[in-house]
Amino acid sequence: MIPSMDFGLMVPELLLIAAGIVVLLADAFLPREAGKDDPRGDVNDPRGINLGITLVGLLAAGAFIAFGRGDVTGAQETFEGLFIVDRFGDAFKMVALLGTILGVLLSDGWLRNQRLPTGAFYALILFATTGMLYLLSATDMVMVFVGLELMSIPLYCLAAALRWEDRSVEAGVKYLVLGSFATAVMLMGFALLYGFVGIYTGEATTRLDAVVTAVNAASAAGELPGFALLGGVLAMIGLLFKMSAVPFHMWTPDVYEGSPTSITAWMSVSVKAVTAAVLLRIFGGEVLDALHLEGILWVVAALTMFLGNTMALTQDNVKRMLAYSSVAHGGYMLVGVLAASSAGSAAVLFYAAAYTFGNMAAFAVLIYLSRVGYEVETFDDLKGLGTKMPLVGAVMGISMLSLMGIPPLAGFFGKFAIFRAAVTEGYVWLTVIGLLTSAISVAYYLRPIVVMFMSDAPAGTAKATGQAWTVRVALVAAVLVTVGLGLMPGGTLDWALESAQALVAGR
């Protein structure tokens, strides 16, 4: 029997794959200008063309999701149910695509500064984003694995893009080894769940809906075997690794510090948003309770919020501080995953959007400063730059205030939605822990603001290494959306709730 194949539902993913292939072909065949060779790459590759193709592919994929689907009121499946299109997945796809667009804009200036060729770099970003989109539409355990690997393998390569620097190579190798191990753990969990479904129902299938139905039925009848519970734990561990959740977070600061700054910014937001959505799709609803994972996820969320914030408090390196703070933000998303109601799922979506733009704004400042001669490693490197460049300092200040959850910025309404959903579902003590750890974050998020505006500027005058309009566009866009989501959160929250209801209705 030939399976139904509606490629029309995969247009965004196919557009990204096509853009990645075209970028590689352009990089290989377009003529290059004569210029001085550089051991790190040919600075005269077709940069503008590669950047344009990449942005057109991303914008076209986003435009199709926003305007080309028509009125998607219910779920549409293809490939015998391996791939699903619904408003929940499309909403997270838009967040992932917007984060990727900002990441590409930030990468352009960095690539020019490092004199690196752009073709393979942009192609890897496009292929990783394709994996994210497939993950968000996966309704089968095999499809989850394929999407996860399509996302992860390019990220391993991008983390080691500075191949002549030891810490970048270390970041790529560490991410590869630990990421592969986490994927193997997840696959073992899927294998156990597959075996359980086959034994319990007599039907061998890897469909997630069949797993959910079998687990709920067996749990209600008191017939859920121990190996099925172990399978659920192992599957969740593999996904928690991608979320940088405690105790699977130790790779995060080293990988984030060693990776290119633009890739660190992109990984810290898009990967977390996508993984949170996958956790909601697989473990949302009654599945957590049926597999007796609710208590485990409660503890993981609490530890992630606490350790992420306390470790960020002790950092002097700015990127490591942002890396540990990203661990904490993953913990807040896990609170929404634990709530798993329509309000909880919507809160995770809104929080993912708020965190994406707020964090991207912070990294955009670091990249902008590096382009004008200020290489920021520690907090001391930020001294006085707020008074010397007040607009850049204002962007960093807005970003930090949003990430710590100060009204009326987007981060405040994201945390408010998460905690309100958690209290509604009875997770009062977890909400208290979340509020207390948010108070801890005030100390380290205020530090860049204090250093930039209340310390003397460094001696000497830095010289710009070139103009980067792409960095400026990313900087302005990220901060405007951060402020806009905070001043007018109602429409976005309503959109998030409508998208989340599509997931809940399909359970």
The other form holds:
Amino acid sequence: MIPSMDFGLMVPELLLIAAGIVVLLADAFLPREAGKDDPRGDVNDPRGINLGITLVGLLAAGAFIAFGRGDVTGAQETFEGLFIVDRFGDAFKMVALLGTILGVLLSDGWLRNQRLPTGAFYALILFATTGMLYLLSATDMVMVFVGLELMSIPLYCLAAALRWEDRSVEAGVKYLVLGSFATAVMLMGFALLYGFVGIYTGEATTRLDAVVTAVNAASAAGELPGFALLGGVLAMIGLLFKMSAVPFHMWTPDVYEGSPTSITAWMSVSVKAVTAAVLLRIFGGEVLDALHLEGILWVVAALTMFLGNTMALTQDNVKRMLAYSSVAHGGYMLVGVLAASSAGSAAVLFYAAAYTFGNMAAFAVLIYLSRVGYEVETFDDLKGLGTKMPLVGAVMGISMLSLMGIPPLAGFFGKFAIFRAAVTEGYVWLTVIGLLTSAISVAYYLRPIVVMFMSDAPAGTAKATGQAWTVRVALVAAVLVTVGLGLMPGGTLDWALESAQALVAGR
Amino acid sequence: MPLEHLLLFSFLLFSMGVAGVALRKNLLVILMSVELMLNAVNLAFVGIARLVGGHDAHVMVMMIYVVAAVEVAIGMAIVVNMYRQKDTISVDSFDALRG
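Please could you give me the other form, the form predicted together with the partner chain, since above is the form predicted on its own?
Okay, now the whole complex, with that chain kicking things off.
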């Protein structure tokens, strides 16, 4: 029998793969500008052709998801159920693609500052994004695994992109080792769950919905064997690693500090959003309780919110501070994963969108202030820049206030939606912990604002000038959306709820 | 062969891999340990598939083989680069980022 293969549903992914291949091929024929006395070699692509192809690919994929899906409202399956297209996955794909577009724009500025060749860099970003999209359409262990690796493996390379710098090399190695370790743990969990399904139902399958059905049935009958529980725990640990939830967060600050700034920005938002969506799709709902994972996830979410926020207090490096802050934001998303009702899933989606733009704005400021041979990374580097450049300071301020969750910015409505869903589902204490830890976070989010506006710039500090248009666009877009989502959250919240209902209805 | 023996053996291999990643200092050995973990998973998949039937596990094993090879290729590139940079592939040499 020939399986049904509807490539029409896979157009966004195929577009990204095509764009990646075109970038790699075009890169070989681009005129090169010989690097004069530069140990890093030739600098190519001064006219931004690779950048153009990358952006066109990403925009085309986004446009297809937004307008090209037709009138179908239910979930569509193809490749024998290996690939599923539904509103929920599409919504997260949009968030991931928007984060990637901002990340690519920032990468342009960063690459110019570092005088690095662009071709392989953009191709890797495109391939990793393809992995994210496949992951968001995955309903089968095979697809989850392949999508996860397609996302992760290019990221290992990107983390180590500054290959002559100790910090970047170290980041790449740590990410590679811990990332592949986490994947192996997740696979062991999948193997056990596969065994359970095969023995319990007599029909061995790697389909995750069949696994969930079997687990729920066995749990209701009180026949769930220990190895299935272990399988659930291991599969979840693997995903929590990628989400950098405490206690699996050790790699996060190091990798985020050592990686290229634009890649850190992108990883911290898009990878987190995608992993949260996968957790929701696989473990959301009844099955979480059936596998006895609810208590574990409760503790993990509480620890993640607490440790992420407290560890961020003591950092001197802004990238490291934002890394711990991203750990904490992962914790808030986990609260939404626990409350996996349609309101909870919608909250995770809105939160991911708000976090994407708020966090990108902060990183955009860092890249905007950097220039060739000089990177703004520590709080000392930011001293007095707010008074010198009020607009840039204001962007940093808005970004920090949004991450803090101050109304009327996007971050506030994200946190509000998450906590409201959590209270409705009965997670009152977790909400209390979430609110208390958000109060802690005020201390470190205020620090960049205080440093930028209330201390004097060291003598000789110049205004940052001559930044590429890409960085300006990313900066303005990120901050405008952060404010816009805060002032008019209604439409986006409705959209998130509609998408989440598609997921919950399919359970 | 009963399922318990099979899973026990697979778990033993898996634990050796975990211990290798946690305890060894040489990056090559660490990557080999990750491979050992993946092969333990493969063993569990094919073993279970033999007991309960079905083809999905075989597809999964093939995919794991391919991705493991890709991971090693990337891993080797990063390790070789690290050796050029630092003249060592021991994880003890990590000092640029305070973990």
